[in-house]
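Below, in C-alpha cells: the form predicted on its own, a single chain.
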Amino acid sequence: MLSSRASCNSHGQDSPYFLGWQVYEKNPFDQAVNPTGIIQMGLAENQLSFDLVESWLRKNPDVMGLNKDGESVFRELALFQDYHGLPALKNELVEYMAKTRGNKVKFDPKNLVLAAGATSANETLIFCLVDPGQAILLPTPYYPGFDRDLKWRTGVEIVPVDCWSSNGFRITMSALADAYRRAQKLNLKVKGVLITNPSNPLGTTMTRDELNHLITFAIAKNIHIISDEVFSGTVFDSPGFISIIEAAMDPNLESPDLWNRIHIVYSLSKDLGLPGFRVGMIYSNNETVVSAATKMSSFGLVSSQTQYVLSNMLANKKFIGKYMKENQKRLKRKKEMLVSGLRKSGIECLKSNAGLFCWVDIRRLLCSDTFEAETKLWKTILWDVGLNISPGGSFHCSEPGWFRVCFANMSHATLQVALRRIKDFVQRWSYGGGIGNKISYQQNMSNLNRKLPSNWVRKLYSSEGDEQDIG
C-alpha cells in the first residue's frame, strides 16, 4: 500500500503544459539531424546570454577550481554547511536584488532564506503561511506549475482571481472581491494572495494601481501578499518594474503590521539563465516566517560549491552590470522578432515588456469559442505544425484562444523556422482548409524515417504509439 499522496493524481502533470514537453522530448527539432521535429516553445528558459556567463567563468578559473587567493577552499566547502547559507552569497544576493529594482529598495541579508529554486521557495512559504484546507487567491492566467508547487504537498487550495483581456488581464479590486466571496461560499479561509510580477505568462509588469489594489485589499482582509518576482531582471522595456516592497513604501498605504505580511520569492533561474543551479530564495520582514523557512530549508539546500561560485560572480559588479544590460537588449530583440513574425501571419500578442515569452492571441483560429476548441487547436499545432506552445487553458485563463509562446530558449535560426511553420499553417487555415487541411504528423514521421538512420529512428520513436494517447 502506498500513501494517498503517492497514488493520487493531484500533481498536475496531466496538464497540456506538461504533456507538450513529453511529446517534444520524443521528437525534438534539430536543424541538422531532425529538421521536421517539434520545436520547443513551451519552456521559459533564458539561453540568450550563456556566452557572457561562460566568458566570465573562463576568465576566473580559480573560482571554478574552488580556490581563493591561490589556496584551495575545497575542504571548507566539502564539509557540512549551516543551512542558513553562505553569508557571502546572501550579501551579494541582496545587492543584486536591489540593483534589478533600480536601487529603489534595500534588502537585509538577515531576512533572506535560501532554497533549491523558486519551486522550493514557493512551497516553503506556503507551508509557513497557510494550513491544509485553507486557501490563497491567485490572479489568472497563472503559471501551471503553481498547481503542483502550492497545492500538491501542502493541502492548500487555490481560488482563481479571474482577469480578462478587455483590460489587458489587469487585476481589479472587483475581481479580488469576487474571488474572496467565492472562497467564503466554499468555506475556505483565505490566508493570502500570490502574484507573479513580472507576470508569467503575460510578460507584463504590474502597474502601481494594481499593486495599490492588492495592498489595500490585503490590509482590509488582514491577509498575506506573496510576490513571485523571478522575472524582475528580464524587464527590457518601459514601463519599468515596481516591486511589491517599493509599492508598500507609499505613505498612503501604511498599516501597522503590513510589512510582516509581505513576502518575496526570487531565484537566479530566469535572470541569469541558471535553472540547473537551483538557487531560489524567500525574502520576508517577518522574523517568525524567516525562522521557520530557514528550518525547512534543510530539506532543499543549495550546494556550497554553487553558493561559492555565484557569490564570486555576483561580486563582480562590472560583469553583472554588463550582463544585465546586454541580456535585456537581447531579450527585447528576440521578443520583437517573434512579435513581428506573428504579426505578418495576422496574429497579435498582448503588449509586453518583460519575461521570456509572449501571450499570443490565436482566438480567430478556433472553430468555436470553447476550451475544447482550444485543446483541438493546441493538438494540431503540436502534432501537425510541430510547435510545442502552451494553451491558455493550462494557465487557467478565463478566455479560450490565448497561448504562451517562449522565445528565449532557441537560436535566431530556430525561431525563423518556427515562424515559417506558423505562417504556413495560418495560410492553409485562411485558404479554406481550416484545421483539417494539413500534413499529418504520421506523414511527417514517415518522411523523417526515410531520412534518418533506422536504429536512431527506432530509438527516438520507440514509444510513438503512446504519443497518440496524450491529451
Contents of the next structure:
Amino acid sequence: MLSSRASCNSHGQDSPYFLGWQVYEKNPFDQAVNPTGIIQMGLAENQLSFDLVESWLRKNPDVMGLNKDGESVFRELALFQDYHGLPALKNELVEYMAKTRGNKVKFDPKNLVLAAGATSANETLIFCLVDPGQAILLPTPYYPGFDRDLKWRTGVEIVPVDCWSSNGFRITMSALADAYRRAQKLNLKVKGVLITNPSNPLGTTMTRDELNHLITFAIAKNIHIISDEVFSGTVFDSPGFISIIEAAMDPNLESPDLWNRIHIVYSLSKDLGLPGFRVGMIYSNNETVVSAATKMSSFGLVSSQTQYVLSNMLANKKFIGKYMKENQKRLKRKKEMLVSGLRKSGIECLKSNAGLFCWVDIRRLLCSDTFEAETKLWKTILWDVGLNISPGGSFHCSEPGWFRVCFANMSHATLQVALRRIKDFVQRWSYGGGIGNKISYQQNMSNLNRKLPSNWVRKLYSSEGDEQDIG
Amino acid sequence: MGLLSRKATCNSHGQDSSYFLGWQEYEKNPYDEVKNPRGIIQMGLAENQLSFDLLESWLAKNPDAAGFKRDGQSIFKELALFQDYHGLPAFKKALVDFMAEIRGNKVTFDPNRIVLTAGATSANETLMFCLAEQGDAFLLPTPYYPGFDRDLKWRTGVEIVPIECSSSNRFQITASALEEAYEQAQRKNLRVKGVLVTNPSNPLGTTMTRDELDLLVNFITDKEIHLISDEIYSGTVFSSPVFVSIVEVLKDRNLENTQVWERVHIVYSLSKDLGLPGFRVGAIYSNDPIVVAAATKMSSFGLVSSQTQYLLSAMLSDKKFTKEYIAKNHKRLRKRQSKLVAGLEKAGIGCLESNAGLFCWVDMRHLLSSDTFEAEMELWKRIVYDVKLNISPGSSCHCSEPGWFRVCFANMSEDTLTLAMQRLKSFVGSTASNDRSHQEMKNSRRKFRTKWVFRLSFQSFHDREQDER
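Now show the form predicted in complex with the partner chain, given that the preceding structure was the form predicted on its own.
Every component of the complex follows; first up is the chain already shown.
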C-alpha cells in the first residue's frame, strides 16, 4: 500500500542516539524546576552566542520588519521564490565563507546553491552525484543523521572508512583503499567520499596530510569529494582550519579535473546557532551539479523572509567580525571547562580544536571491550548519572567506549552540575569495582525502579513515537 | 558509468518545456509601465498579487510577529533553535483552523495529522516518496500543472499516466477516462498507486463537481489505491459553485475511519491564497498515521523556517483578520477575473467558465491555422514575441486538444491587464484581416466558434440544463 521507504526502517531513527533524546524529553533538567532531571549533552547546538545575534536584531528593527530604507519590501519578498536565491544573501555568504577560511580561498556566488539546511543540501548533492545502488565512503565515526540523509530516499549505500584511536582517528590511505575494496566485494560502485571537516563527532579539523590522502585517492579512483564543512565557523583553537578547496589548490597535486569533483556543504546552523531558520548550501565548481542542484533546491528553498534578515546581518561586517571572535572565545572556554572537568574524573578526551562537543574516552569504564558493554554504560550514564550523551556505536565507531559529549548547548552552571555528577559516578564505579562486578547492572536498574516512576523505565524499552536527529 | 547521477544529467526535470521558456523570454524583456512599456507582459505566472496591502497592514499593526516577540517578550532564542519536524504547534493549529475556514467550516482538521513542508512542491514530492516506488504510476487528469512532471517524477522515479479530459464536457473527469488511464498504465506494465487531482484545478480554474468527487472515491475504493487532492487553490474560490473538498464528500458518505479514508491525502500551501510563495509554507494532511510519521521525518529535507512559522501562526490566529482577508481576496479575484473574461470577449475569445484560481483557461482554437499542436506552438510564439504576452500553451499542461491557453490575471495591475487585452484585440483583428486566401472558410469557422466561445463564458440555457441534472 505504501512505499517501502515509508514502511521500512532505514530512516535510522531507532538508534540509541535518538532514544536517549526521548528519555531526556520526558525528564529534562532544569536548574530551578527539575534539578535532578537529565542533562542534555547529546545535542550539538551552539547556544553560547545568542545574545550577540539578538542584540544586533534589536538594533535593526527595520530588517525584522522587512523594511529597507524605510520602505516595505514585504511584497517583493513574499513573491520571491527564485531558486537561484536572494543575490544579496549569496554574495554575503560567499564572503562569510571566505572569512571563516582566513580569506585563503574565494568563492563565487554563482556556484552557490541554497537549501533548507545542510540536511537538504547533503541529500540533494547525493541525488546529483550518485545513482541508487551505488556507494559513497564515509570515515567513521560519523554523524548518525547521515544514515538517513544520504541513504533513505536516494537508495545510495554508505561504506565506512574505518578510523582508529591509535592514530587519533585520522584517515589513512590504507583505510581508504580498504573501504574501496570492501565496496567492490559488495558489487557497489563507489562514486565519492564524504568527509565532515571539522569532524562531527571528533571535534578536530583535518590535517593537511589527511586532506592530501583524500585528494590523491579521489584523483586515482576518479571519484567525488564532498566536504561537509558545517562546523567550519566553530574552530576555536589551533591548528587552523584547512578547507578542502585550499588543500586542492596545492600545486603539487595535479588534476585539473578534480575541481569538477569537489563539493562543499555549509550551513548557518552551527556557527550562528540558527538551526530553526533552515539555511544550508552547496558549493560546487561543477556547472552541471550547480544547475541540477539549483533545480532540486525547489524541494527545499529557504524562506525569503529568512534570506532577507540574514543577508542584512551578514552584510554588517563589523558585527560579523566581532561575533566570530567572541563566539570562538566562548566555545573554547566551554570546551576547556568540559575537558578539565572530565580530566579531574580521570576521563580523557580526544584533543580537539573545533565543534560543539568532545569525543570522550570512557573505555576504561567498560566491563568488556564490546559494544554491548558500551550500551550498558550508556544506559547507566543516562539513567544513573542523568546525562544524555551519545554512544560511539551510534556514530559507527569501530571501537567501543567512546562517547560524544556536547558542551555548547548549556550554561556554565549546568555544565558544572554535569561534571559533578560524572565525578560522583566515577568514584562510585571505582569503589564498586566496575559496573559488571559488585554492583550489577540489574541491581542498579532495580534500585532505579524503586526510586523513579515505573512508567519511565518501561518507556526506555519501548521506542514509542519518533525522534529526530540534531547533528 | 557517468561522473554524475542520471538524475543530474537527464531531462526529466521538465524545465525545457514552453512553460518555462516563455518565462525566460519574459525575463529578458519584462514589461514595465514606465521603463519598458513595450515589453512582454507576464501572464504565465499563477501568483496572487491582489491582496498584499491587507497583509502589509496587518504586519504594520503587529510588529511583534515579525520581531520574534510574544506578549512583549523576546522568543528569538526559542525560534532560532526550533527545528522540530513536528512543526510549531501554534502554527499547525492556526493552519488547520484556516483550512477549515476556507471550507466553510464544514469539515475540521486535526493538527496532529498535518505535516509542514517547504512549499507544496516539497509536499507533493514527499507524498510520492511515501506512497510509490520507482516504476509505479499515478494517474493525473489533463490538463495539469507542468511542474508536476518534475515534482512527482524526477527524483522519485514515479511515472505519470494522464486521464484524458476534453472540452466536450468542460474537461470534467469521467468514469471511462479513469478506466482508460488505468488500463493504459497496465499496458505499460506500471502499477498504479493512486490518482492525483488538483482541486480547484490548475489550469482550468474550476472546482470539481460533487459527481466527479464521488466518481473518484468509487474509483479509488474499487482499485484500492490512493487519492491525493492538491487543494492549494482552495482559498481562491471566488464564486459559485462553492468549493467541495474531498474530505467533505467522504464525510457525507460516512466513509470516515474506513480504509479509503486513510488513502486520501490533501496537499495545501499558503502560496496561492495568501500570496506568499516566497515564504515556502506547504503541508500534507493525511489520516494514515504511517504516512504522517514517514512524511514528518522526510520533512527534515524541507522544513519551514521557524521565523516564518511564528509570523504566520500569529497572522492566521487572528480570526478577525482571516475572515476579512478571505472575503476581500475573493472579491478582488472575482472582479479581476471578470475583467479578463470581458477583455477576451471583446477580442472574440472565450474561456472555460471558472470560479476559482488565478487564471482562466482560454479557448484560442479558432485562431489556429490547423487543429494541431504545431499550430498551437506557432500561435504561442506569435503571442509571446509579437503580441508580447507570456501565456502558457495547453500542450505544456498536457492538454489533449490544441488551442487552449492558460492566462493569469492576478499577478498584475488593472491597467496592465487592460493593456494586455488591448494588445490581444489588435492581434486578433490583424490576424483576421491578413488572412485573405482562407477568408471565407475562416469566417464561417470563426462565426461558429465565436458563438460557441461566447456560450462557454456565459451561463447558457444549455449549460443550466446540465447543472440541473
